[in-house]
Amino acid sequence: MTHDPAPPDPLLAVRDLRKLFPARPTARRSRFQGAVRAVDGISFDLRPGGTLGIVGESGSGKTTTGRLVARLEQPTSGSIRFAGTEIGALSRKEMRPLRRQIQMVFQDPYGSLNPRQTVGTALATPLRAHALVPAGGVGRRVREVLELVGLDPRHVDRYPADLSGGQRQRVAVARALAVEPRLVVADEPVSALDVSVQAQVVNLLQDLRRELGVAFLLISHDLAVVRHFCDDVAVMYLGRIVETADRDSLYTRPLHPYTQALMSAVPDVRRGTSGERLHRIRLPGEPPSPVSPPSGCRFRTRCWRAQEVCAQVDPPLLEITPTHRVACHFAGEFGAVPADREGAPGQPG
């Protein structure tokens, strides 16, 4: 009798992670009062070489989550275990040996590169800082990494202003990969690029992931990019994860009303050309303030399914299937979005 091998321990294990920022003063309040709950008790795993996408509206906490994982922000509470080591409470000095293993690619490739440094200097600096190659081999390693991301090694003497947006982002990716990380946090890595270039960069990341075995935490509002790149997806709303699933389950059968609304906004060429009617869910209003989120379920103020229990009880993230978890009191009961639901939630289609 054969037994399936046990799944590998997660490379990244996040548990009950929270980040609170002091609320900024307003015209009515001259002093800081309360706190912005940017990330409010989230948990997830990322396996070695895996890809996890985090999606949600602006202000959902996606970027803050990425910065916490990369330890560019100090968590308020919770646990971040990377390769078995608790890094959530490490000081900047204690994190230094781990920096090369967790790299970040930012949204704006021009803003993340020093305009006064050549491409060669930008790539050589982290190699020298971490002493990864002998002094005489830095130039060779820089050229190798440029070729890895599809750039001409002669770009070493160019400045960021001499490059296109796609080329600059490739340099940013090369800088992250030069130190041979185990995890790359990519925060909206293609949203600042032309549509014609986005697919090239996403395909590049996909190829590098397969070739190098690097794990990716991809933060994006573009559900099409996430579907193409990620194995698993977590949906965030107002600092919380409301649904997690493998890619196929989430995109074919989203169970949380918020996820259903997000998915309904994604153009589907196949359904459109077949003549099938597309049903768009339009959520009313804006997300509530993260300083004083609603009681119970945070999505209830915009949800067409909300009932009295939603205001009283915060729904936990419960397992629907072994790969699918949803934080909704009625996810199992309602299933997929009704076919006749179009227009504003709660109104006739």
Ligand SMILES: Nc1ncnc2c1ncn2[C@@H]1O[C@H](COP(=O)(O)OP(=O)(O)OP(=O)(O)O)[C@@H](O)[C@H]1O
The other form holds:
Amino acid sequence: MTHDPAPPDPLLAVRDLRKLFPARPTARRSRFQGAVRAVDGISFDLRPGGTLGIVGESGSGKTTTGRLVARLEQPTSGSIRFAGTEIGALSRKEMRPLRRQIQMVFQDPYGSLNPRQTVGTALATPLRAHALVPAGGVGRRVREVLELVGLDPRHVDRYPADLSGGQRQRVAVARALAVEPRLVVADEPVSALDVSVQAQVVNLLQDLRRELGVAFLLISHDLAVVRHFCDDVAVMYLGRIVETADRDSLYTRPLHPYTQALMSAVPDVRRGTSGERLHRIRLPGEPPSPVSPPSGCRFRTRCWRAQEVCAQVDPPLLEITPTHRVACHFAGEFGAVPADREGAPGQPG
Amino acid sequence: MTSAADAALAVRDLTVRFPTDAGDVRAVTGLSFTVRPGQTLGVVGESGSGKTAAATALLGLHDPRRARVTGSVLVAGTEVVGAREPVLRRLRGRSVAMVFQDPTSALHPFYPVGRQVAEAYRAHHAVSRADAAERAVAMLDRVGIPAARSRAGDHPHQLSGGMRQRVVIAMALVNGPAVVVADEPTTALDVTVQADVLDLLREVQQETGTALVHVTHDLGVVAETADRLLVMYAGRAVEAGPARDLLARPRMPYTWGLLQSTPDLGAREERLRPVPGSPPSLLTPPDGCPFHPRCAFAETVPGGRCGTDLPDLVPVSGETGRLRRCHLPEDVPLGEGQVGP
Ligand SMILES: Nc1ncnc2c1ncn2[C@@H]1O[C@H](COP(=O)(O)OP(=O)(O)OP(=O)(O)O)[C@@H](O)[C@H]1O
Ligand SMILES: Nc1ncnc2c1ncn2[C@@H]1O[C@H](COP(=O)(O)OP(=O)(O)O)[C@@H](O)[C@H]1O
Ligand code: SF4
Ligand SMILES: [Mg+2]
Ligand SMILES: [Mg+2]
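Any chance you could show the form predicted together with this ligand after that form predicted alone?
In what comes next, the whole complex appears, and the chain from above leads the way.
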């Protein structure tokens, strides 16, 4: 996080954002008609050129958040301000001039690249659609962006199937960046890649971010990748942000019991080889359904700290330090982890 | 390494090829290892390195019309390679069982999970349905399914991914096999669920003394659970040894590169250190060392041998149980910033 005397206006300001999907009936709740509370009242800021990581388990609402911000999804309620403009309620047509500025990169470049389109066509199409370069200059710009992402410009004639996973993901990144966005929403962009290749793409994203000043919303279940890439991190559980902080605070001093459990569960070579395996926090039970989340704090059914108040009162996201906010009734008391959990939450070894 | 005699699983010179129109895909070439009862062997490698092709061969599950398997796989003394289907059927489940990455496709969608575990038991034991059902409930309880007796009546889609994988593990263990082969058993699961399932595998293994072959692309996952590791690259073993020792002091450039490129949860560096390039095609693997096109050390090896001669997998001198496949002289350090203590 920056500590400028006057921080710049955020590029993206999300307030009390909600997305409810109609629940599909399942065998267990065949008559009950409710709503999946995929994203249920979240707020965060992202400054120009900043990087915010969103982590959390499957189904916690990460992808939905990304799709809302990119306006691939219509919010149920709440506000999304992008560069000063409220975009939460814009129609497709009204969004059109802004589309270019918010680009998405997905996990599976197989799915997001048309298999019958060459790399060149995949990159030229958005350039033409947004009329970013004069018609005669499209070819040159395509070669430029290929070089930007470290691909041989001769790849223009190749089809996605002829590329490796890492190369395909570079093409997806090139396509997003070709139109000079101000924000890239990347949903698990390196999760499908092998680690040796994943590191290439992470470095590439880091370089591009520095050179181009693009802001990133990085959605990932990989806490190590997020620590590496993001300045700030938000942890989601069941449609809510339960903790958000600058990278260093979050990883060295996680305060929410869920974040602590998450970090203690990550398999890590260093912990494994040094034998300093820290006490793992086991979460009892299973994640509750997002159709009928628990009353009060949503984490209470699995939380070892839960008290009576947790079932009654929904804890707000409270500021612990200017860069660290936690939604837990006992967050203020979390200066130290309790003795029996000493060192449990991802303290660096 | 142990002798084949006291091993639960002894693999010698295992080779798996898939004939295609474009030529043979050499998925696994000359793989040898043994696993003792109660031991865990971690088999690690990137996607396409031949892990699944090898794991599949351990149970004789390759379709003979699509794959050519040679070499030897001895499960509790019985040869799997070339065995006839009735022999394999007796072996599978009873002596060697598999846990797959995707628990959903490993379970039948239409039957209650308890019944599926019971049927797996009845396949090898002449017991009544009622007794098998009892045994299934006990097994589901053992793998940590809450309220096992009532959940036994659930269909797979009524269970979470983690619970489904527990059911698959219950099915694998119900006959007390000598060997369990788990191919990326936690890759599809959330980290907290993954940690639970890894703990479970370790516990039941300690209880039953089964030998475990744990296949994964994630070094972190086996760092804590495996006794020994075998690193695969382009279908071959390139390094092997005691798990902690191997991860703390890799002796072969690929393993070293893999560790270097893994971002660390406990500390942050300005830049990651990737391995350049990408893994080779197994249709036309490179001559010499399969890793040489990506290897930062190949140029320093005298005579350019890395590009022409395949190094043998040989013991590292002065070290117990360590093997590596590399031309680089043993005393050349692989670099600063090694992972581990
Ligand atoms: N189109 C939809 N219709 C109904 N429910 C949906 C829809 N999209 C998402 N959901 C539900 O909303 C919740 C949040 O889903 P989301 O995809 O945002 O999770 P996620 O955090 O990205 O998970 P993962 O890590 O598995 O990608 C889930 O319960 C999901 O099933
Ligand atoms: N049925 C098949 N036909 C042809 N090639 C195959 C088949 N199954 C696997 N392969 C190839 O064999 C190699 C090893 O695959 P696999 O064992 O699945 O790797 P891993 O499990 O390590 O990711 C890959 O090149 C893969 O494409
Ligand atoms: S044999 Fe040569 S190319 Fe292969 S890993 Fe060793 S030094 Fe590198
Ligand atoms: Mg998602
Ligand atoms: Mg595989």
